[in-house]
Structures are given as structure tokens and as C-alpha cells.
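One chain comes next, on its own, written as C-alpha cells: the form predicted on its own.
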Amino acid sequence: MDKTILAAENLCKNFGGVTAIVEVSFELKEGELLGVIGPNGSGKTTLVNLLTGFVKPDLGRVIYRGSEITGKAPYRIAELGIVRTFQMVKPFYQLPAFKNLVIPLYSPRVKKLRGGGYGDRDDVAIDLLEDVGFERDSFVPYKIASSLPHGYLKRLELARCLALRPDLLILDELFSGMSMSEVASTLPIIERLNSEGLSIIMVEHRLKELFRIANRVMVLNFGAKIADGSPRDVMENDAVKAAYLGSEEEEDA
């Protein structure tokens, strides 16, 4: 993990009079799993949107594999290999679960990587769903997406990303709304993907689970980076404690 796959340089973003991101810089090494944490409203999702082209920065640059991608359209960034999930899942609700994956399997990126062929896309879609925890021999992969429980919809969102064969996967609160058992069964999937070489940025509120698998953690507060290091070092940082728990001065006020 010594080669940089992604770098953010002094990213800034304001929405009207509200500052969302303030001069955030960081690097992600190839094969690294970076956790991004912070209190509500700290700018985590805005940062994800800046990295993936859904929001353009006011200042700063995003560099991917040595080339600037700042301001590129989201689909162009996805074609380069950066794929993301969303906090609010938005599948094709009226399609069966596996058919949600057939659509990204027709993308230019997949066509290029597969040399123009991919075999039976329905079979590949079922394989991908099995990889994220769908029971292959059950009827679940064939259910209409609107009938699936929330935990399955979250894993369907993950499978749709994997269908694009990303080099960098950004997970925006994947565990949100999942039960403890669903999180426990999903963690090994994320670990496996990372062990296979997939670079991952994981925005997450469930810190205990995140810290089990993250190589490194970056903390945002009021749009600024206040800490970056190992999970242990980050949680011992006074600025991080103050952001999550409040400072002694605030408690005495």
C-alpha cells in the first residue's frame, strides 16, 4: 500500500453562507481501507459528493491515478473506476433484484474490461448477489426490489457497485438501517473485497464495526479534517473527543 490511488488537495465547498468543506486534503493508498467519521453535519457526504462528481468544489483538486478528475461528471468518474453507494438506496424498485445488476453490466467500463463480452449477464448478476449475501438457491434474488427488506436493499446497492468492477469503492453509511446481524454478515464481505486489493473509503457512524476493518481513520468536524491516523490514535485525540463528547469548557458552561 505505497502507491497513491486518490488524492484530495485543499478541497473547499460552500453552500450559500454555509461552509461544508474547509481545505480538506488527504491521500488514499492502493489497497487501503480508509474510514471517514465525524458528527452529524461534519461534511462527510459532501466530501463523497466532491470526490465522485456530484458536487463541484469551489477550490481544490481531486487526483485519481495521477490525473485530475475535479468536476468531471459522475458517470465519467464511474467509468474510470470510482464507484459509490448512497445513504438512501434508490434501486429500480419495479425490477427483480438481479435485474438491477444487469443494467450496470452493460456499462462501457464493464464492456471494455471484459473485451466486449460478459457471458450470460443474468448468471453474473446472480453470482454478484450471492457474493454480497443473497441466498442463491432461494427466491430472494428474483423478488421485485420494492418487496425486499432494507438490509437486502443495502446489499443490493453494494452489488450494483461491484457489477461495475471498481478499483475504488466509496461506501456512504452502508450499515445505516441494518440490524446487528446484517452488519455482522456484511463486515466479512467488505474485509474480503479489501483483501483482494480493492481500495475502499468507508463513511460510517457505526464506529465499533468500522474500527475492526479500517487501516486508517480520518475525522471531519464542521467541514475540516481534525485527525487522521490509526483507529486507536484517532480516538485518543483530544480534538476528536471534543467533537464527539464536547469539551470540558462546554460541559462547565
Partner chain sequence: MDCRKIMLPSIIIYGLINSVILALIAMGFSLTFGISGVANFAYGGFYLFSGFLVWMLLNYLKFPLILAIMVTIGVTGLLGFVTYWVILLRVRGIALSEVIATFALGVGILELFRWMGFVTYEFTLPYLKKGMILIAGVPVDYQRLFIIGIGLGLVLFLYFFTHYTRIGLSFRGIAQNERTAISLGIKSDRTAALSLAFGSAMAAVAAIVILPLGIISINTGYEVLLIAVAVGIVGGLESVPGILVASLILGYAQVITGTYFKPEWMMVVYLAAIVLVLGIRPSGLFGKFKELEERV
Contents of the next structure:
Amino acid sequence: MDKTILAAENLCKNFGGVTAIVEVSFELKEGELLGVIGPNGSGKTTLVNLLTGFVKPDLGRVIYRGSEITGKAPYRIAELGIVRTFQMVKPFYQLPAFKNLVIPLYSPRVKKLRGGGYGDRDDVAIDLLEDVGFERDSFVPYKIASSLPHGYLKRLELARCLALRPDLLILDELFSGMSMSEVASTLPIIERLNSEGLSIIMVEHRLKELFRIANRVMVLNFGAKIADGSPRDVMENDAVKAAYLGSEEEEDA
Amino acid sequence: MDCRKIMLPSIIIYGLINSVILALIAMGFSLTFGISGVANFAYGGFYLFSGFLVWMLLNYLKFPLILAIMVTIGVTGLLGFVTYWVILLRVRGIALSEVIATFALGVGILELFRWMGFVTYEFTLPYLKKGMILIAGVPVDYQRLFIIGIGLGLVLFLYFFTHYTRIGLSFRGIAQNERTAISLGIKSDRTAALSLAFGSAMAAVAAIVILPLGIISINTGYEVLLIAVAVGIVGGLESVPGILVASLILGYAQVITGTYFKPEWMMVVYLAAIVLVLGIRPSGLFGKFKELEERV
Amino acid sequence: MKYRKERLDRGIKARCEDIFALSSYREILYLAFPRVLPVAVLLILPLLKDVVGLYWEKVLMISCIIALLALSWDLMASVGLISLGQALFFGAGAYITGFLNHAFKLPPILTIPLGTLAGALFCTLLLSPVLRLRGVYFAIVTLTLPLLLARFIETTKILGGTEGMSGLSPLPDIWIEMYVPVLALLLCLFGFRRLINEDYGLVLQGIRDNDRAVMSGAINIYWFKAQAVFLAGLAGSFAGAFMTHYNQVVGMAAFAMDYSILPLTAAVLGGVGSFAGPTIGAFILVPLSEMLRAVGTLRVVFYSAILIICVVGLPEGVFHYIRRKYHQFERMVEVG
Ligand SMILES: Nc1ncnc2c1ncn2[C@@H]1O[C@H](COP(=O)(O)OP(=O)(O)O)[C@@H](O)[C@H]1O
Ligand SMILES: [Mg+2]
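Form predicted in complex with its partner chain, following the form predicted on its own:
The next block holds the full complex; its first chain is the one shown before.
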């Protein structure tokens, strides 16, 4: 299947004087895993916000499955199946972890997809949490979100997205703030989702992991797209090395 | 035909005066809100407080007018400052509590005056200078000219103050980005307290020049808050150009309705303007409030 | 040697949390007592009208009305909408009811439900553009609307203008006068509490705490906010609708500041976010203000003082304080 699921055309966004995104265009094929990388402040989060309606573009269009979604409200876009995680986690801190998922499970989209009798929302929530590595028989899923370690909150974000049964998943630096072992256990989940046909856009700073699973990688620098291609091509691209990898290598070593 | 001829200049002049009055009233509220994000619902209370304070200084202590005015501006400013340190500092960041605390303070002040018997017709402030002149055939008294002068002066003062003085610059810093400003060594609490003091002092200035036009009555206090808020809603709460434009629009709209319909309809202009603006642009004509565009 | 206060759940509270709670009378009583007692008192008081006297029965009724407004305030607060204008709901319900009775001569049994519904609908529509605004912005708008509507009626002279509409039908009998507000209050109190503890309530509270996360969960937050405003509007408009027929007149006083500030004070005094709190607050404030009738407008100053003190000094509110004392005990423990 080579159908395009999402296309961005010529997106531009300025914040006051700061240019966050300049003329970015790209396409995502159904079932593809697109990695997005770039130095800090290069506009990755802004791109995610533009795609999911949290920020309106100054110029340009976003097209999802043939119809334009530019400027639609975030909840409408989520309802169409484009679901994102937040780089800064946004759980409901006062609620137990599993109750966090009850809120998206309450949405019309879930009602439609799962039909009427999908059982108790709490049970579904616990199942979802198990999928992202919350130990089912421990107290962890029942703990108040504010008492969970950051790595768990990141995976809670992922579970919150999965609750909606997304068609396109956008992960904004999911791995930042996770421990090595957490990354190692979360990576297979993403690979599995992708192999089941879910299209994924993955903004990431952990290049090693990303390059292993991504079909294609796009590089942003100062808001502009400077490279787009297979992980191997991107790694060898000179502009990318100059802008990004050059400074990053020391950190990774 | 003849009648029209006098009406037009009169509308232009009195519309301007009315607009300046609205702007004077709204400015203090919006200044405080723009800088510290505190909506000072005690604004009407402070406004009336300064009116009565001048009156008391003049009539009980026999102060000369200028001294009474100076003292009142100072005291009202201090009142704002103290309000911040005593009440608002403890509930900072909790919108619910901030709103309730200032609202209660304002209502408390107003109703206290009502209870103390400040409700008769004897409470008027003197004109700064009596007499009137004719402008384009329209009689205008000096007090109203003062209002225009002070309104313009205040806008200019604010501009220079926020662009060229240290405190003013720190005001702008906090207004634009509190965290960055703090990291540059601007004290956020002191700035917020000062912003409240300035806002309150501006309420006092407004009261001193506007109140002589009528009697001081308790309901003016509520009305002033209403005006400040209405102008803010229409223009955009934290935007100074917004306040000015909204004052002009509302000011002229009122005078025009007042001339061609009945004076009572002037108040309805607010409702119509608010409903209209809220329907089209809930953040006001010049408002920067954007619901979603904060950092994610 | 330093000491620190430590709070511990009472044993009976811990036991009551699981299913065995129902195995002993003591525990059933422990759970049921705080719920049954106020309900019983509310239901029995009107029966004792010869003992307490009609005056205090009226105070009871007004307490119920203010409690309804306070409940409606609290429901809006639990979606994060801070209202300074509960009088909007009250006035809308009151005027629509009065108009239906005045113009079409409908009996109270029709006008009150219709007025309640239409009032809530009117307020929801009026507020719907501002549901996008948060915090202070919303508060500002709600503060102005009732005042401006009153002015609007005054200047346009519609709906009776300054005089209002008088000579409206009275309520059929005294038992209805006394029991309808009590029953409405109980319905709202337990209904709202139930609602907020359901999944639906989670969504509402989620919107208050973190609206963007709710939105990214494919939930139309404005639609939910509108629903909450409508429900709150039902409670508030009912209060207005009822009072219209009780007083047999409706005037601009229906939009008065009192109906905004009293429920607000009640909610803050009783404890925001629990529904029981605002109800308790109303039942403290209204009788108190009746006793303070002699001091005239100083009453309002007094409410303001309570508000400031509660907001700054006792943000938890009476209800949460009582609940804590009921469920927990304190002891001093050594530290360091
Ligand atoms: N809401 C905003 N207001 C102003 N500037 C912003 C906003 N969001 C992002 N920016 C700016 O846009 C640029 C890109 O930011 P971002 O998209 O967060 O980068 P990244 O996620 O790649 O680190 C940065 O310079 C940032 O300061
Ligand atoms: Mg980012």
C-alpha cells in the first residue's frame, strides 16, 4: 500500500519575531514510520502542534487522507485519528494512572470504534496500561499520577494516545526522560504498532534507536527542512552533519 | 438644518471627552492586568475610595485642593501596594482566589461607604477651575478640557515610563515573559505590587478629574468597574492601543445614541458592544489572549 | 525535641472503605449518619412550621434557594469556569417565568419548569462564545452580564422596565412553597455529586485541570463546558423561577449583586468542589444574615470580609474541615 495518509504543504509559522517553521512540506505514506530530528529549538514541537491543530499555521496546508484539516480544532483532528503525545507530559495529576485513560475513552471516537458494549472503561484502561508496561498486578496503575516517576508518565502519554485507537500517531520526544531500560522496553511496542500498520511520526533525540526503526528521517534546522530520506542517506548528508550531528556526537560518546 | 450644524461639532467634542473619560477609567485596570495578570476587581472600590478621601480631606481637615489630591493619589497607590502584599501574595496564581479576593475587597469598600452614610447629594468634588469656553460654537467647561489634557498626558507619561525608566522597563519585561524577566533579576512580586499600586493610583487620578462632573455615589463604584471591564473586553484587556480604540468606539457610540435616541440608551451600548465583540473575537479587538498558543 | 502534627484515618473509616462496611450496624451508621441527618432535618423542618414559626420557615426556604445558586456556582467551578454572576441565571429564570405568567397567564406548574429550562438555555447561549475564555476572562464577563441586562431592561422598558411585573399567580399552597425548594436542593445536591463522580465528571474535572490533554483525547471541551453551564443554569434558573411565584412579582432586583455574591460566599465558606460545602455554606450564611438584618448594608461588608478571610486564610472551607475531623484524628509525633 502506497497511499499518502498525511501531507503538509508549505507550512510556515512565526512567533512574533521568531521563525519557528519555514516552508516545510512533506508526505507520509500509510504505515510508514517517519523520524523527525533537529537541534533544540529547530521547530519540531511546533511542527507537531501545527499538524495537530494546537497552533494555527500562518501559511500552508495540512491534508489528511485527501481532505484539508488546516486550522481545525485539536479535538476534531484527534477525532479523525491523528493523536499526539506531549513533550512536556500532561497527565491529570490528581487522578490515578488508569483514570487518566478514562477521559479519552469517554470520547465519541472510542464509542464509535469500540461499539457500545466494550465493557467497563476502567478495565479497558488497565489493559491499555499493561500494553505500555505498567505492571498489571502491582499498585502502579492505581497510583496517583503525580506520584509516578517521569518515565511512567511518558508511557502514560503513549497509553493515552493508544486509548483512542489512532490512525496516525505523533510522538514528541517520547524517549527523553526515560531510562535506558524503559527505552528498551518501549521501543518494541512502537515497532509492533508500526508493523501492525499504524503510521507514526516520531520526533526524537535518541538517534540510535530512531535510526534503527525509522523508514525515513526528516531533519529540521532553524525551522527549515534540510534533509529528508532514508536513515542511511540522512546520516551521510553533509548539511545534516554540520547542523546537527557534529554537535551531537560529543554528547553521545 | 441649523440644528444639525451645531450638533456635529458638539458630537465630535463631547464624543472625544466621553472617550477620554472611558479611557481614563479603563487604563488603570488594564495596566495592572497587563503587567501582573491580576484582574483588580477592587478597582471600582479604589476609585470611589479616592473620591471620598479627597472629599474628607477637603471638608474635615480643610486641606488645600492640590495637597488633598496629592495625598489621595499617594494613599490610593499605597492601598493597592498593601493589597498585593497582604492579600494577593498569598493566593497568587490561583485565579479563583485572586478574583474572589479582589472582588470581595471592592464590594467591601463600596458597601462600607454606603453604610457610613455616604449616600446623599452633598458629596461633590470641586472643579479644578471654574468657567467655560466656546469651541466651534460648543460650550465646554474647563474641567472637561482638563480631563482631555490629563488623559493625553497620562498616555504619554505611560509610554515614556514604560520605555525609558527602570521600573517601567521591568513592568514590560514581566508583562512579556515573567520567567525570563525573573532570571534577569527583575523581582516579580515587587513588580506586581508596584503594578497594582500604579493601577490604583491611576484610578485615583481618574476619580479626581472625573468625579467633579457629577455627585459621588456608591453606584458609581460598580459602574466604573463595569466600564473598565467593558472597555477591556472590547479592546483587549492588556493592550493599551486596544483600550484607546475601544474607548473611542464606545465613547462616540454612546454620545451618538445619547443625542439621537435617549440618554438612557447609552448604557445599552456596552451590552451591545460586549455581545458583538464576544461573538466575533472573544479576546477583544486587540487582545493577545490566545487560548492555545502557549508552549506545549 | 520537635513535634509535628500527624493525621491518621480512624479505624472505622479504613474499615468502611471495603465491602465489609455493611457487616455491622456501627459501620453502616458511621457511613450513613452524615448523609441521612441533613436530609432528615431538611425534610422534617417544614413539618414543624408551628414550632419554628413562619419567619424561620421562610429563612429555610431562602437558604435552599441560595444553596441552589451556590451548587450551580460549584458545578461551573468544577469545569474551571469561575463565575461572578450567578444572578444571571437567577434573573433569567425569574424573568422568563414571570413573563410566561404575566403575558400568557400560564399557571405556575407550567411556568416554573418552562422558565427553568428556557432560562438555562438562554444563559448557555449567551455564555457560549465566552466558553473559550479561561479563568479571569470568564469571570469578568459573567460579572458584567447581569448588571448590563438589568440596565437593558431599565432603559428599553421591556418586561415591565423598572417596575417589573407584579400581580403574578401565587403558589398553590404553603406545603408546595416549603417542600419544592427543599426537594429541588436535595435533587441537585445528590445529582451533582453523583454526576461528578461518574466518568462524565472526570471529563469535566479534566477540563478544569488540563484542558489541552482533554482536547487531545478527542473530546470537544466546549460542548462539555456548555453542558455543564446548562446543568448549572437549570439549578440557578429554577431558583429564580420559584422566587418569582413566591414573591408574585419579578423586577430588576432579580439581577442584583446579592444573588451573585451570596452564593459565591456560601461556596467559598463551605468549601469549593464538594457540593456539600456550598450547601452548608448557604445554610450558615443566610440565617446569619437574617440575624444581621439590623445592621443593614453592613451585611455585605461582612460577606466581603468572610470571603477574603476564607480565600486567604481558610481555603479548605467548613465542609472539608468537618469531614477531616470526622474521618481522621490528629496526634503529635516527635521529629528529629
Ligand atoms: N508559543 C510560542 N511562542 C513563542 N515562541 C515559541 C512558541 N513555541 C515555540 N516557540 C519558539 O519557536 C522555536 C521552535 O521551538 P520548538 O518547536 O519548541 O523547538 P524544538 O521542539 O525543536 O526544540 C523556538 O525558538 C521557540 O522559542
Ligand atoms: Mg520540542
